[in-house]
Every structure is written in C-alpha cells, then in structure tokens.
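First, one chain by itself in structure tokens, the form predicted alone.
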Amino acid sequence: MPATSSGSDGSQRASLPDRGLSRSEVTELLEKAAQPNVDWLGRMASGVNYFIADDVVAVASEAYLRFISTNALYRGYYPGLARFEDEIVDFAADIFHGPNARGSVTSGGSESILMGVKSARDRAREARPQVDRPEMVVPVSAHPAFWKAGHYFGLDVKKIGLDADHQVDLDQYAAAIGSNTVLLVGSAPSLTLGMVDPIPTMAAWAAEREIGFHVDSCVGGWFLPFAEDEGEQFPTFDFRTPGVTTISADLHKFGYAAKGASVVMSRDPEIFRHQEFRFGAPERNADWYVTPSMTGTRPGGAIAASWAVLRYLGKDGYRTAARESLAFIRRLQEGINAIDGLYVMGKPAMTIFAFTSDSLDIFAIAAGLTDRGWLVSRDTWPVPAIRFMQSLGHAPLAEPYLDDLAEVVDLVRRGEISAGEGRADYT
C-alpha cells in the first residue's frame, strides 16, 4: 500500500513513498490498475474504446512505445515525427478532399473542436473587426465541446433544436443568423443519434456570409469517407461542400489508433492561420515559439502510432472495416426494430444510435440489461433512450444481446423489472 497523509480536510492523501519499488512490484500494480471496472469489448460498451483487431492494436502499441519520449513541439529535432504528422494531414486531405488543406494533430476531439472554434473568431476579428460580441450557431446535438469553446473564447452559443425526425430544424438555423454570427455548427454524424446534419444547406448559409462553418466528424471523419467509397448515401460534409472551411476527425476513435489523437482540418492556408498561435517579435526573433493547437507538448507517441495505424490499413483497411461493421449494425438495428414496443430514432449514417420506446419504460430495460451483465449507456435526450457507439469487436455479440433484450423486453411489459433495480450503468 502506498504511503499517506492527511490533508487539511482530514482526508487520507497519497505521498512519494521514500523507497521505490522494484520493476516487477510496479509491472504488477500496473496489471491491476488496467482491469477495468467493466469489460468494455466483451459487453456492448457505448464509446469506451474503438477495437477492430489485435494486430492492429499491436501495431499502435509497437508504434507509441518507440515515440514515447518525442515531443511534436520540436519539429526540428524529430524529423521522423514530423514527417509523420505532416503525412496524416495529407491523409486527411485526401480522404476530406481538400487539395489545399492544411491541418495539425490534437491530443482529441474536444481540442480539434476548440481550434475550430478558435480560428472562425480570428478570422472574424480581422475580417469583421466592428463585431464586439461574437456568437456560433450550434444544434443542441452537437457535441458540448462546442459550448465548452464558447465559454473559454468568448461566443455566445445559439442553441438550435430539433424538428419531428430529430434532424436539426432548418428554419431555426437559418433564422438565428445574425450580424454579430461568426460560426455555423454542423455535425458529421451526430453526437447521440449518429446522423449527419444537412450541412450542404447550412454551410452554404455560411458562404454566403462568408463566415466559418465548422463540421464536426470526430466520431465519424475516419468512418464516412470508406463507408461512401462502399456506396453508403449521406449529405457530403467534407470540403466538397462550399462553406465548410474546418473539420474535427478523431483518429483515435474510428481511425483505430492509440488514445490522445485527432486531426482538425482548414480548406486552405489561410483559414488555417487563425488557428495557430505565434509568439516571437519583439519580444523574441520572429516565429520563436509556434503551436498549431492548445498545447505546446504535443506526446509523439500518439501521432506515431496514428501514421503507423493508417498506413497499415490503407483505404482498403478502412473500407472493409466499415462494410463490415456496418453489415452489424444493421443487423443489431434490424433486430431491436424487430421487438414489439422498440425502434431505432431517426436515420443513423453509421455505428452510433439510439433505440427508444413510446410503450414501455426503456430505463427498466436499461435495468435488465445491466442485471444480465451488459454495459447500458442511457439518455435522456432528445427523448429516454438506451444509446450505441459500437465498434467492429463488437460483432460477436449482437445476437446474444439481441437475445437477451427481447427476453429484457417481455419481463418489462409484464411488470417484473422497474427502472429502478439493477447496478449502475456506465455512460
């Protein structure tokens, strides 16, 4: 046990223990701490972790633990990291057809997500200098990052909702469009219901104003693009569409890399210098100290394993993944849509969903579930749902779930499972 100490509070306080311990000792601590507290592959777990296979898993780690003490900040003294990171934004270029983007890697979606924001405000503060206050027109299914960027950069948010398909409403949209808008919001799918919002229409609201239009595809942007090579039909997101000028795509969520890696994209160089930071004249020589993200230490160990990772599927990787988890969801959507009482919400373009009930209590389902060992993510939004962000690893398993929830379903309509038994879940 470590040593401790009290606090002010009278709470028990970790210290450094005087003696270290062997190799062996902390290899042992390790392999405790890394058993979760659930089986995030073997059990359905909603957005834990992003698995398609071993090898590839193996080829990450392999990856990581080369570049573990490479630092992205110093281009000039690792080159080979350099290289790495200039080739996954080609990479993304290309798979978001953007010849003439420009982009960096983040430490993950929420970063990716804040330089979007970031860059539409500069590029408005020049551009629009008499604009004093501000604001991003975001749909209330978006991800929270984005009112996390309005509270640390200064915008207001206008929240927009959602019409009777859970799409985003339109004539909201375009209505909350004022003098003082210097972002339009778009996702790519959706945060809980996985549908890509109609952003050839909302961008061009955005060209015409000529004013940032963020599209958000961290769940989606190493997804979708495979998926449409498939023959998968969705409203185009990426640079195609006139007036999208960035675009947040996790590559540790579908891109299957190591955790701690996103790309955020800009149509050209110049969109893309309002996201980088400069420090240097007068206080030092001209470009002394320069970040394209938040951070100033950027861990080499995640942008390696993500090169590793994308070079190693390929487009062709890429594309089988996504036929093939596509294959089953639909057989796992199929299957709930099947169950009397349930249904899949709206139209997802992918492996994020959610499945609700207008007859019967879904938490009392999510109860019966998590009693029979499944891992439920539940919602409340838009409406009390059990929602799904499932991987490939997680084939296997739709049939016994499906098993198991139809089972679930008809104790529920026969009053013996209530909403309030059953463990915790995990959100």
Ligand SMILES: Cc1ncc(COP(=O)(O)O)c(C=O)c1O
The other form holds:
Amino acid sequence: MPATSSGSDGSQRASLPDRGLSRSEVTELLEKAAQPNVDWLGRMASGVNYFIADDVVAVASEAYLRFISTNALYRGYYPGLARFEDEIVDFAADIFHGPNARGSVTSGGSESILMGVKSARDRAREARPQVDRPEMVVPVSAHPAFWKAGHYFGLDVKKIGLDADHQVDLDQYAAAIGSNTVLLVGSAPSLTLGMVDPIPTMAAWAAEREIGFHVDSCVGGWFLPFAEDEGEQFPTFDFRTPGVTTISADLHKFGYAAKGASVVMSRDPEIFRHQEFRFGAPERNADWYVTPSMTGTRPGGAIAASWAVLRYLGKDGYRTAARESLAFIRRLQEGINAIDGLYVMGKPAMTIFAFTSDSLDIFAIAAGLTDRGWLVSRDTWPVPAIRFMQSLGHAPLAEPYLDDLAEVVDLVRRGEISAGEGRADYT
Ligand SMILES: Cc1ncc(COP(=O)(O)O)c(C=O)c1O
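To complete the pair, please output the form predicted together with the ligand; the form predicted alone was given just before.
Expanding to the full complex; the earlier chain stays at the top.
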C-alpha cells in the first residue's frame, strides 16, 4: 500500500511513492486488482459486458495492444489507423444503408449522442438563425445523454411520455414540435424496455421541417441490422428512413469490441460538417486544428480493436450472434411469461427487456434472486421491474435462472420473501 495523507475532510489520499515497483510487483498487483468483483458472466449481470466468445476478446486485445500508443488525432502520422477509422465508418454506412453517410469513431454512446445534438444545433444556427433558444423533443425512454447534451450545448428538452403500451405517445410528440425545435429524437431500441420507437412516423415530422432527427442506436446499431437479415421485424430506423439525419451506434456494446468505441454517422457530408470543430487562428493556417468530436487525442487502441473485431466476425459472425442471442432471449422471455403473475413489458426488439408483475412484489422477487447469487438489475421506471441487457455469453444460464425464478416466485407468493431495498440500479 502506498503512503497516505489526509484530505481536509479527513479522507485518506494515496501519495505517489518515490520508489517505483518492479515489473513483477506491478504484475502481481494488476492480477489482484483484475479479479472480478462480481462474476458478471456467471451470474447474469445485465449491461455490464457484451461477450460472445473468448476468441473475439483475444482479437480485440491483440489489436488494442498493437495500437496502444497511437493517436487518431494525427491521422497523417498513423495512416493504418486512419484507414481503420475510415473503414469502420464505411462499414457503418453500409449496414445503415447510407451511401453518402459520413461519420467518426467516438469514445462511446454518450459522446456520439452529444455529437448528434451539437450537429443539429449548429445546422439550425445556419438554417434558422432566428431560433435563440433551441429545443429538442425527446421521449422519456431515451438515454440521459440527451439531457446531458441539452445541458452542455444549451438546448431545452421537451420530454415526451409513453402510452399504455409503453410506446412513445405520438400525439404528445407531434404537439411538442414548435418553431424552436431543432432536433427530434428516437431510440432503436431504448435502454430499459428494448423497444424500437416508431422512427418512420417521427422522422417524417423532422423531414417536413428540415430539422435534425437523431436515432440513438447505441445498443442496437451493431445488432439490429443483422437481426433484420435473420428475418426479425421492427420499425426501420436507419438512413432508408426519410428524415433520419444522424445515428449513434456503439462498437463497445453489441459490436463486441473493446471499451471506448462508438460511431456517430451523418446522412451526408453537409450534415457531418456541423459535427466537426474547426479552429483556425488568424496567425496560423485556417483550419489548423480540426476534430470530428469532443476529444483531442483519441486512443488508437479502441479504434484498432473495433476494426479487428468487425473484420474477424464479418456480417456472418454478427448474424450468427444475433440469431443465437435471440433464441436465448426468446427462451428466457417465454419462460418468464409462463410463470403465473409475471410478464415481459412492451414489445422488445432485441436482447434488452424488462419484466414485472401486477400481483406480486417485483422487488421481493429481485431480493430472492439476489439471495440465490444472481445479479439483478432493478428498475423503477416506467414501473418497478427487473431489467435485462444480455449477450450470448449468458445463454447457458437461461434454464438455471428460470428454475430459480419459478421457485422464488412461489416463495414470494407464500409471503416467505419480502422486498429488499427496492432501489433502481443503473446498469
Ligand atoms: C440506449 C443507450 N444509449 C446511449 C447509451 C450511452 O452509452 P455510453 O455509456 O457508452 O456512453 C447507453 C448505455 O447503456 C444506452 O443504453
């Protein structure tokens, strides 16, 4: 343990020791720290990691390490890395059916969403300079990153509720669009219920007004296109949909790449122009510092790992993962729906869903499952529920989970388990 000093509130702060450690000492400490706090794979943790197979992790790790000290800010210095990013963007344009689409790799879903919002705001600044306080219309089911973007970039958020089927209330949505609206938002799918919003209807309203429409496909972007190839049906959300201007899709989720990678795509170069930041000081060349997103230095390792996994899996690998994951999720959902008193909420499109009960205390069920070692995501919205965001690595757990769930439900019905704390977990 390094020496410590005390903060003014009495907290212990570690001091950086004068003497460095040997490599073997560092390795030993790393090994200790890397012991997972929780067995996220074996205990069905939701949304913590996105795992399909060890070989995919090995491919991502090798690529990450080879490019560990490269910086995507300096495209000219790292032509191989620049090509990786260009190809990732091309692959995304291909699967989102955007022949003229442009984009960039960001650090994750939140940054991609921030860029979509900033781009719509800046586009409106040119096209509608009379708007002094821009607004965006956002379903309550959308990710908090839209509220973050509103806070950072000075946009008001018009929050839209859901109807009785947990779908976006389209009347409320249409009524919220006003003369200051510069961006409409939809999810494909949303993070709690896994439902794809009726994007074609919503995006048509953006097209009519020539304002932005951002599709948050952070979780679905590298899954749903391949599920569609496998015959799955859900509302179209990509660039085939008139009115969609930008799409966010995370590589570090169902792209199965290393953490720190997402793409944000614009329908065409003119829309993409508003995402970029160009700095040209008068005493220097115009445009001497141009970045496509929030950060300056961008870690090449995350880009290389994404490219390597995309090339390793190819469309077929993603299709297989989608098919097998959906088979597992259907089994889980059918099993849950078959237990008296429980039901899956809404119409989930992929491996993200929530279940609840009208007759039993869902948090008592959560407590019973936790006691049996399962990692349970509790949610309080739109009603108290247990939430899943699973990947294929969890498939072997479907039967043992369902067996435990059935037993726990019986115990709750008999009053032998009471609710735990009933708090909502984030992930
Ligand atoms: C639907 C959706 N959008 C955006 C995000 C934000 O992504 P990140 O945590 O990579 O910033 C998440 C994260 O889970 C998400 O589920």
